[in-house]
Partner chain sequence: MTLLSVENLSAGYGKAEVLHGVSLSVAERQIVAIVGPNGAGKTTLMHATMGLLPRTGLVSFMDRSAGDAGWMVRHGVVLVPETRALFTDMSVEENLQLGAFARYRQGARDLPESMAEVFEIFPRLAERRRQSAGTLSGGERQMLALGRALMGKPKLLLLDEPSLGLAPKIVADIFRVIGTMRDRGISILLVEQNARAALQMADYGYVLEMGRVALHGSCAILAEDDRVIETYLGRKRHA
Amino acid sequence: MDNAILLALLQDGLTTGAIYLLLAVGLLIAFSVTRAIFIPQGDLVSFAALTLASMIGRHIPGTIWLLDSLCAAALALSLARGRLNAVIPYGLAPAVLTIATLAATRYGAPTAVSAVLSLGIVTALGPLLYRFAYEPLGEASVLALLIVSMALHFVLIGIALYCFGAEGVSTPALTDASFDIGSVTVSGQSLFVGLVCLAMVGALRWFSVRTLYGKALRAAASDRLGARLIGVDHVLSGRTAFALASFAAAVSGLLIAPITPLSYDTGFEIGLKGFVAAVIGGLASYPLAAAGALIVGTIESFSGFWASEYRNIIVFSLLIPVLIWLSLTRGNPEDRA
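Please output the structure of this chain alone, in the form predicted on its own.
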């Protein structure tokens, strides 16, 4: 292997690792606040890519009807309980998003506009999934929440297959630019992915430190009972955490779609690799999860070159030593929940 191939594989690994980093951060936010391992986050990766591909092809994405259905159900439940303020988030907002999506599909909006609408649709699904699947469980165990996550994953796979079909799709490259650094050609796509990743990590850091909602999330993640005692709304915290995790998944889907074709079930595998990175961080440490994401991406890239048929086996085998180490140093996480 010469230096050119080595650097090209490293570039590819860091690019995919940056995407896994976003997913790992989303998983950590959702888990730290709600104790739920958000496995369907990978399905939202596929939803974002497929939604954008549908809009570019001037087809109405099925995700907008899924969003409208969930919002209608949430609005009906809220009105039945006398919560008239739910009309804006569950009635007006999805109506505006639906009209914008239909107009963009009909008249062929620019790709950037379609991407923004796709982000809005998929991000809005996160709090609704939490509202119907996780919120009613209250203080259920981590195992019960994991079972719900797996069930929700299979439901979303079926919905994706019905809405988009089994054929894989890809979206146009975000940029065709490239730069020569010595003997290596650095693609503008890789640079764009890295810059978006850094921007999102910085924005999340600012959100958690500088905003009231961010401080509430940190309080809920640190001590759920203590946060409730000082007035932090645990329901709002859970929905906000899932919104952030869904936004990270949507961005990841839009970033990875130009690199590799995605189908209705491809996002699950991508989400699992983000989960591996989160586990390397002990489902608690953001810096370790970031390092784990870059390690996972790099190992996947090099193993795909040397032993492509064993690539996923090698990546997922990273869980074994990490889980052994965590079991020896931290004990049973169920006992701490």
Given for the second form:
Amino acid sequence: MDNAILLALLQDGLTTGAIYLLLAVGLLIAFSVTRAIFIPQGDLVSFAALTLASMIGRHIPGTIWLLDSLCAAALALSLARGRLNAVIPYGLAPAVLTIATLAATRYGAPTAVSAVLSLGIVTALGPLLYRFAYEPLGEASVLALLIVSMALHFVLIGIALYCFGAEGVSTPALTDASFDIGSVTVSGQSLFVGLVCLAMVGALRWFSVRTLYGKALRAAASDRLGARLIGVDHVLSGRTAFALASFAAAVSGLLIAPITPLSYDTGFEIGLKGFVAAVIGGLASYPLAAAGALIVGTIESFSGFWASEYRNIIVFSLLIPVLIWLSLTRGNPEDRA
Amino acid sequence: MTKPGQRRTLIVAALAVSAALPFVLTEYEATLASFTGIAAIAALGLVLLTGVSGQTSFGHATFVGLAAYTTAWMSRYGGWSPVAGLPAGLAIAGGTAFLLGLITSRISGHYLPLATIAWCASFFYLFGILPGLGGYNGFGEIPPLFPGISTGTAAALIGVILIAVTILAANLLTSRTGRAMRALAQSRIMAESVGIDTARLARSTFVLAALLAGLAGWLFAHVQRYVSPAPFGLSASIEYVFMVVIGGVSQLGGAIVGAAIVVLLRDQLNDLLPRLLGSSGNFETVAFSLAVIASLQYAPRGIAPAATSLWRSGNRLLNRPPPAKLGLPRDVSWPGLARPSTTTPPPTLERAAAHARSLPVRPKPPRGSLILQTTALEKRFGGLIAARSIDLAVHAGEIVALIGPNGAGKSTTFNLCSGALAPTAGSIRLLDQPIQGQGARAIARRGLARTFQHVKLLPEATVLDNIALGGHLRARAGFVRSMLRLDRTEEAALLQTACFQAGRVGLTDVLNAPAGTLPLGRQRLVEIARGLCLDPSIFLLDEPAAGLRLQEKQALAELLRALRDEGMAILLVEHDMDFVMDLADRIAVMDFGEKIADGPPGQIQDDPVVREAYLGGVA
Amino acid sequence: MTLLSVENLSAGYGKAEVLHGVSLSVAERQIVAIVGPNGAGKTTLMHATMGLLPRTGLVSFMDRSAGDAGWMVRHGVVLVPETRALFTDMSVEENLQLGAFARYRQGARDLPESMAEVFEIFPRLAERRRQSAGTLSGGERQMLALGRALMGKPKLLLLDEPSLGLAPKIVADIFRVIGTMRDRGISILLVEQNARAALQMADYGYVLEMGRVALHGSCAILAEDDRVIETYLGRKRHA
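Hand over the structure of the form predicted together with the partner chain; the form predicted on its own is what we had up.
Full complex below, order starting with the chain above.
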């Protein structure tokens, strides 16, 4: 194998790795704050890409109706409990988003506008899913939350199939540019993916280290009781964490769609790989998860070249040694002291 | 608990229903019944694995698939009879589970389900890729179970098999092994401390679950007569989890209820939903998933238990008086507080004691001999030194107390001695044998019992079962003997011993109460009785008096003195200075990971170093 | 004037009710102690009062019906739990800042000044400000927990077992600080295992048994009560 192929594979691997990194970071945030492993995050990757593709194709995306119905249910429940200010997040906001989406679809808005709207729709789904699927469980075990995650995944897959059909879609690349650095050709899309990923990681880091609100979110992850005792609303922090996770998923979806076609069920596979990376980070360490994501991306890219059929098996089998190592070093997290 | 008579009636009724199946069901209904039974057999394995021993698997369908593919390939391409496919399928499913179990029995907590997701996905792709298995489309023309067997007969056969495995599983649950499995789910540290080999038990349970899955897979291949990767993938695995969750994760009956709900509902929804929604898709899965979410939110223990409890409370409302509260102290009046924890043993206790002798008792070292000795013991966590150059000695017939502020290294020292932690340096000798780095199980086997600072009991099991858990090492029955009920004599002796120890600590009045319903003080006594059941030479007690009333403390002190006078060595960690000063023969004081003093109580109280570092001006 | 009033409070976990109709009140500048054995419901009482658990009955603070934990914190009621509930992977300084989170949301920007005050009370914390809370000793953790609570400028402090697991000499320090808090105008509701110390320090006491108030009265009277001595204090034998 010559160097050019090697470098091309490496570039591919790092690009997909960067996308897995976003997903892994989102999963970690959601897990650390809520103890829920947000498996359906992968489905939101598909949601984002399919929403954008259908807007570009001048079809109203079904996700907007999903969002509206969830908002309507949340609004009704809030009003029934006398919380009138719920009208703004659950009434006004989705109404504006719906009108904008309908207009953009109808009149064929520029791709960038549709992309922003898709991000908005899918990001808003995260906290709503949390609201309905996870919140009522209260202080349930990680396992119960995990089972809910798996169930929610099947719900979302069904909805995606119903809304978008089984067809795979691609969206146009944001840039066709490519750069030659020495003998290597770097595609503009790869570069763009890298930059977006860096920007998001930087922004998150700034938020969590420099702002008191960011620290409050870390506090909620660090000690749930302590967080409630300083006035950090556990419901709000959970929803915020899920919003961040679904935002990461939405961005990933839009970044992948120009590279690989996505269909209703492929997002899950992508999400699982982000999840493999998060587990490599012990579901706790952001730097390790980031490294894990890049490793997963690279291994996938190389194994795709040599043993295409076994690509997924190789990536998923990566988990086993990592999990053993974690169990041996972390002791017994399940011990109900 | 069902009584033996009820149990027999239930079995006969179930057998009669199975035998009637071929005569009352239509072809279509019989097929549905078959698939319900097959799913229930597989789900039963998952109940044992997840509900009882606490290991959640999202990869259960993999083992169904391994057996199904094995028997399918053998009978279709290998020319073997389907009957030969059963042992082969079980061997492949069980063998694979054993190999995976070698790796994964070390994986604990929520890491295990994550690992199962990984291999389930991997095997799914493998089924699709491996040559000769028909790719993702699979292959058909698999012979039926027996030549010319009717659908109804197959359903009846499956029913009989289901009844048989349910009986075996029920036997298992009410045995030494069943108790150990429940302990595994509750706390591995506690399980190891009574001598349960948790890794091995986890592995065996895992293999057992895989064998049940394999049995289901064998039936599936020859009833469906077609195999492909889809019914053995992640979504199928999740469906088994759904069955168990919907039915009730900790009950054998839950597996059957859950399987029936899922299989029958899927059949109905399969037709109904696409018609309602005007498009095709896997909507029945969506419906199940929503049902699972709702069931976890509203009936987290499953439909079957929820229904039972609803039925019970309905009954109570109608006519029955509420069940007696099993002698829990209910009154809050002041005289009630003076109730001593140790009550006089009931008359049957002598009889119990006589039976108890049938369990082996270890020879006890003579009073005054050295039981436990640590030399230059040290433990580091990363850069942090939790304990440094600890020298301790405990003799037979002596109570030694370890005191010091939180974080001084008391618990660390304690965990080092009991094997819950391995020391970084130094030596520990128990009965003149080096035990450092041996692990809690081996140390328990040598005669060391312990309790925990935060009580670790099986809250839903009875007090008697909790205490009997302590006798694990003194009995031998394993999976096979337990399932076949060959363990009854030994089990009776074990329960008698437990009963006797319960009497010693004053728990005879609550033997059948769930341990979790006792007040904390009495839960500590359950732990002590569990420890005594181990027949120890040395007993380690972690803050036994914390949170007890004065009288309870006095009763506890009396019990500990009695044990000491019998020649037991006792090491306890305690904060309550009054309690310790009165009780202990010797006190060791720890501060910042080091032992700063060691001596009789009077001397410790006047020690200037101790006053400076720990007691301060007031004592 | 009554600051906190709890009437007929019942609460528990799931279906298991632990508290059965407890009533108590805390006046301004008063230290009120709750004693009782483990499992009597002391911690449950604190959590239910704070709004961390579903409850029935009436809890009011400054004559207003109390809400959940968030409401309590915003209105100046802070709980220091038995576990301390520190953010162990964050620095001492961050822990303190977060103690003022509710006030920060309401517009307060005096965090550095408040922190300086806390450092004055606990100079040890100033020395360790950059250290992560998880590396502190038991006594320092309790100081940080109290310091974090003070950052919220509470009118009422709920202290659950403040002396638990501390060396007797540090316990004395902690109780001294609790005394100075009262002098600064903070009322305190105190749950203590160490009944002797609690009844010495407090103005009024409640004895909780099996989820009910079995006895209450001024501490001077309680400490002389034979039943209390018999069950909790014991006759002093080590002079």
